[in-house]
Amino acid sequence: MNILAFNSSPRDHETSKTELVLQKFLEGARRAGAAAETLYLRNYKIKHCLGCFDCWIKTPGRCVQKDDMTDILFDRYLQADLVVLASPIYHATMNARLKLLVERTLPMMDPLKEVPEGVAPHRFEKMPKVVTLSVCGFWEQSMFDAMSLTWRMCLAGDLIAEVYRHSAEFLSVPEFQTLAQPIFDALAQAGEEVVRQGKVQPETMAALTQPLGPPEILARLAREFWSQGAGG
């Protein structure tokens, strides 16, 4: 399986949360055999998509515009087995660099094709599966409500896994890394998974998600950290 995944995340590498638990999952992945490679939105210059529609009428599955996703990124994406789209979770949703790049995939479509509800009208015979992931620093998993249900209304029967990780500036506190680690542990579980049933196991995503301490901790600790200015 070639895994390809999208990072958005503005953080280097020693501070963003999503690099963290993306990698995490792909070093499952590549345990179960999978070839992945990462791709870091924050290098690629992605204009903004017109509406105009030409990629479905005038030039069917290619966008007019010339930039990063026409000329590099819209064919790896269609090349890969799986796609990967990890994003933090600003104001409740992917960040914005994540949207311009799903924005853009819009040529992916055909509007004109009838197909069964709850499977998208792809222009292509190929298309890979897509895994979404996401990070927050609060500490309720609720905080994924709004953006799963924009995922699973986009890519529809595409979508195999959500993998979303809540309270995640702790996963990197020295304090916290005997309980972090079974979080590790079940990522990697949940990216072999992917690569060996096409799926994450219940009980995978149930201790990738655990609690790190009780919620009343981990908002004051939040809040401390929030006020030294620390994130981004």
Ligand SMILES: Cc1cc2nc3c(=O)[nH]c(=O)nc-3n(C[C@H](O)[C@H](O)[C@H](O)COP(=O)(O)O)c2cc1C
Given for the second form:
Amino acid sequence: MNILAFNSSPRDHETSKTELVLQKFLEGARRAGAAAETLYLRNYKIKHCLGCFDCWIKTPGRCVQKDDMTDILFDRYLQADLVVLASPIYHATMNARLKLLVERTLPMMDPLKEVPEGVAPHRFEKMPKVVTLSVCGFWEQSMFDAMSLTWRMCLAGDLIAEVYRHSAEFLSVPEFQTLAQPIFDALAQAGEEVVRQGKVQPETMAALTQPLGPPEILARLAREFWSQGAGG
Ligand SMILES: Cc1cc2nc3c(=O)[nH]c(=O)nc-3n(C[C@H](O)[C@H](O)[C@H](O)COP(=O)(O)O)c2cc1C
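Go ahead and give the structure of the form predicted in complex with this ligand, now that the form predicted alone is out.
Every chain and every other molecule in the complex is listed next, the one we just looked at coming first.
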């Protein structure tokens, strides 16, 4: 299996928790025999969708703009067997950089295609399956609800798993490493299961979403980090 991950965090490898969680997941996928590559959207120029629908009518399957989406990313997306769309939560959903990429996948859809309920109207024969992955700062799993609804509506049957980790800023704090280890193990397990079984088992999902501590303690620690000028 050929996996292509898109990471939309603006942060570098040392500070990005999306990167931390994504690479644990990919580690497990590789262990199951997949080849996995990550592209960092901060390194690419992606223009906004113009809303012209030319990609449906005048130039079916092709955007009229010219940028890294048309030159590189569009084809790379289509060539993958599995795409991982990875974003930090910003204001209760994916960040703008990932949304840009997603909106520019519009040429992959064919409005004339009649498909059963729950199936995306693909223009191209081969479309990758998708895993969505995200992290957030707060400790409620519900922080991912709005984004999850978006993904389920937009990706329909292409979406095979959603991997979301709350309290993510604590995952790199040295004092939390003992508590974080089972979460890292579960993330790798999730990657392995996606490759071997095409889904993540409920017990793996429970392990990777387990709390790192009582909310009131995490809230107090978070306030202490911020008051010390922490941000990475
Ligand atoms: C503009 C902005 C908005 C954010 N909004 C939320 C939010 O709504 N809920 C939340 O739990 N965390 C929020 N966060 C925190 C990030 O999700 C968290 O810091 C995450 O670890 C960032 O991922 P990254 O390290 O890969 O960039 C926000 C961060 C930024 C910069």
